[in-house]
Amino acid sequence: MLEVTNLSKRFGGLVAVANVDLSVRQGEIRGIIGPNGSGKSTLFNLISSVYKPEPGSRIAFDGEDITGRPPHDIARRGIARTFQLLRIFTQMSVLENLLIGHHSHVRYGVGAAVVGAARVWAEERRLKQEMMDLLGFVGLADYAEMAAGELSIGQRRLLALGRAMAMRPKLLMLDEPAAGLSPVNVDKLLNTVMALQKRFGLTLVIIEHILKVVMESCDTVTVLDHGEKIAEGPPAAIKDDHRVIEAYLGKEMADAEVRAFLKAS
């Protein structure tokens, strides 16, 4: 579904991905992991075109060529993503978050909102039930009404998922979903996101620095160190990647105190 080829983005003298080569199968659950300043946050805003990449960079979704496409057309042709650092609208409500986020498919055009046409009015009516049915999923069909910005941290991190999966993603991006969660919150969004990779028939990458959602999430995982992929495999096979272990640890601790941390991770 997505084939990244030869991606790079300097800033400056700064290189922050560097030749990655990446391809994730329909269905499946990918996991990007690394230290911090790896590259992977870049690597998702250059796949979504808030980044444009190096020439010779390539990047393809369902067999067609999207590099270097406006961000709005990424999203139209089924790219959906959430942000590290939460991007809700404060001032809006719950239900008119996600209203936003699925705005690029509402069937009818600016003239007939203007005259009230009453397949405006059906329409509206058939979009605010999908997003309350999708609410009801997350669990937050009870605070529709209430301002985004009231939302607890683990609550809008449901709500960005939530608005993400209005966009009708064939491909949904979560840049650490979990980041800011108490543990038990952390489930709760860990689960939240097998039900609907489950329902929709989602292919997933997602970001994360805790290593259990990943662990225990992803088919196949992916790392990079300093812009670059340095490893790639089933979870298992990660964590016993001495790549991996001097990426995230250095040399200096033994083998067996790092499995153990990344056990208990």
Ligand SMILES: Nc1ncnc2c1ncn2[C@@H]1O[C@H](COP(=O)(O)OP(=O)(O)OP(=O)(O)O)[C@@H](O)[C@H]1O
The other form holds:
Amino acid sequence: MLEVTNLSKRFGGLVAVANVDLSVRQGEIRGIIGPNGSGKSTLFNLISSVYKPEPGSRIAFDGEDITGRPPHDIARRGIARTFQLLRIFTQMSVLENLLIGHHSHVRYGVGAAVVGAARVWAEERRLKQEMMDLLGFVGLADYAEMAAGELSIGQRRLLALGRAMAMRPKLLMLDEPAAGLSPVNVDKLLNTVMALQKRFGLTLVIIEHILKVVMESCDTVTVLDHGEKIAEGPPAAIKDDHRVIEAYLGKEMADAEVRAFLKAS
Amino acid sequence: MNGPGTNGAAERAPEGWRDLSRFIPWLLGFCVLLVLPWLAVNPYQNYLLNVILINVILAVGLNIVKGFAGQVTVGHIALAAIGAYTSAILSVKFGLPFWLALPAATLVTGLAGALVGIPAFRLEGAYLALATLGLAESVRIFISATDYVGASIGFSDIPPPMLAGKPLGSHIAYYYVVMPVALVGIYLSFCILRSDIGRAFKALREDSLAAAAAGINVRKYKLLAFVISAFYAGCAGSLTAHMSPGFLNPNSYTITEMVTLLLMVVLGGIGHIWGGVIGAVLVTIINDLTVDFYQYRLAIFGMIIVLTVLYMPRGIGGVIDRHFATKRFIALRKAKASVNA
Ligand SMILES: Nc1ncnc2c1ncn2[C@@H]1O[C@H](COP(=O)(O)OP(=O)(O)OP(=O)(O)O)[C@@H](O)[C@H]1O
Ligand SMILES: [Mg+2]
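Please supply the corresponding structure for the form predicted together with the ligand (the preceding block corresponds to the form predicted on its own).
Full complex below, order starting with the chain above.
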């Protein structure tokens, strides 16, 4: 479904992503891990076309080359993503945030909206109902009219997830969806994500620092370090890969004790 | 019979009513506005009323691009000039009646608005303000230097609209041309801004990157905001041109007028439709009361803008919204308390 070949990105002298190949199957749950600054978010920014990749990179989705297409076009094709810093619209209501996500599915044009045609109002009612259902699903229905800026951090993460889901994506990319949450909330959010994944048959790519999340939920894990892909495979195999442990802890610390600790976690 | 068809009709009926009832407040407003000019004690007040309404159209348009879509433009006043001069040229030089010159000038200004909007693809904030200021000043300077449109002396003898062979030259007659246009303008801005388009504008004001990632074509909506607001400016410009005495002067389109226009939107409430209307009414009246101090206006209005942004960032509209929100909150708490008692 998603085929990334030879993807690279440089910022000045820094190579943030280096010749990465990535292939995600339909319906798969893919984990992306790697130390801070290893290029995970940049990878998402390249796929969603926030950044332009270096020449020679290729990104294909559903068999079509989407390299260099504008971001809104990528979104329309069914790729939704959340941002590490969320970037929810804090001045708008929670419901409006979801409606923005649903923008590509609005079934009236500019002309009808300008003259306030009756079907615009009917469609608006339908949109709001649909988005209220989705808000119920992520557990924010009671906050629909509240400004998104007044939500707690956990609720904001749910809202970011809801806004991405409102896009009715085929592929959903989540950038550290559970960062900064208490363990209880991590579980809550994860359950919501997995319920959504099952219900809509989503393909998921998750960047996550919380190893428990990755180990329990993902089919395959890709490990980045200094922008390079250093390992890929099922979670159990990744856990024992010496390069992964080195990348995370530095060579000198990757001794037997640490390995044992990682296994236990 | 209880088939799905009858069921559907039963469900649709109240919706139809809801759609119709939307118009009731607008009709009431229209009726009030119909009698308003008869309260004026002299023709000057009728003239002022028309100026207020024209400024309402300008401010509502500026609020769309600046308040809702968040594009810092200082070119709006030049668009009004383009609308005014286009309308004047069409009627004086080409003999077009007002009723055709107005829509034509509106359309031409819409196209000019697209040109003003193009720098917004790449520029933001102060840079965009500078670019649009540059465009605006070149329009004014071009007019001042072009004899065909009267240069700096001015463009005179622009005819008033004709209705059934009679000119609508008096201010009170002209009011019945301006007022419906202004009301329709406000109504349409509600339609636009309460729809998905308005939401897209607000999204790109707050975070254009996140908006793009949500599927919003940022360029398309920026351009749309500029073009829609230019329609308003062009329409307002044309209405200015044909108002008695039918005279235009490039000095009515300087940076001072632009700051005045900005003040209407900022004081009234950025991104608040009624706020913009209230701002236009207030500022036009203040403007009129202080004509003798024109040379200080730029400084005074500029200062009021800064103070408003600092101490009342959401303007009068924001204050009104908060007032109602507080009232609702108190009512809600009372209701809860009485349930508990
Ligand atoms: N816009 C940018 N300009 C310059 N450098 C950048 C930019 N974005 C990212 N980088 C650099 O690219 C590298 C990879 O960053 P990236 O955000 O992709 O890492 P990450 O794996 O997501 O890290 P984290 O776990 O901290 O989120 C870092 O060294 C970062 O400083
Ligand atoms: Mg990151």
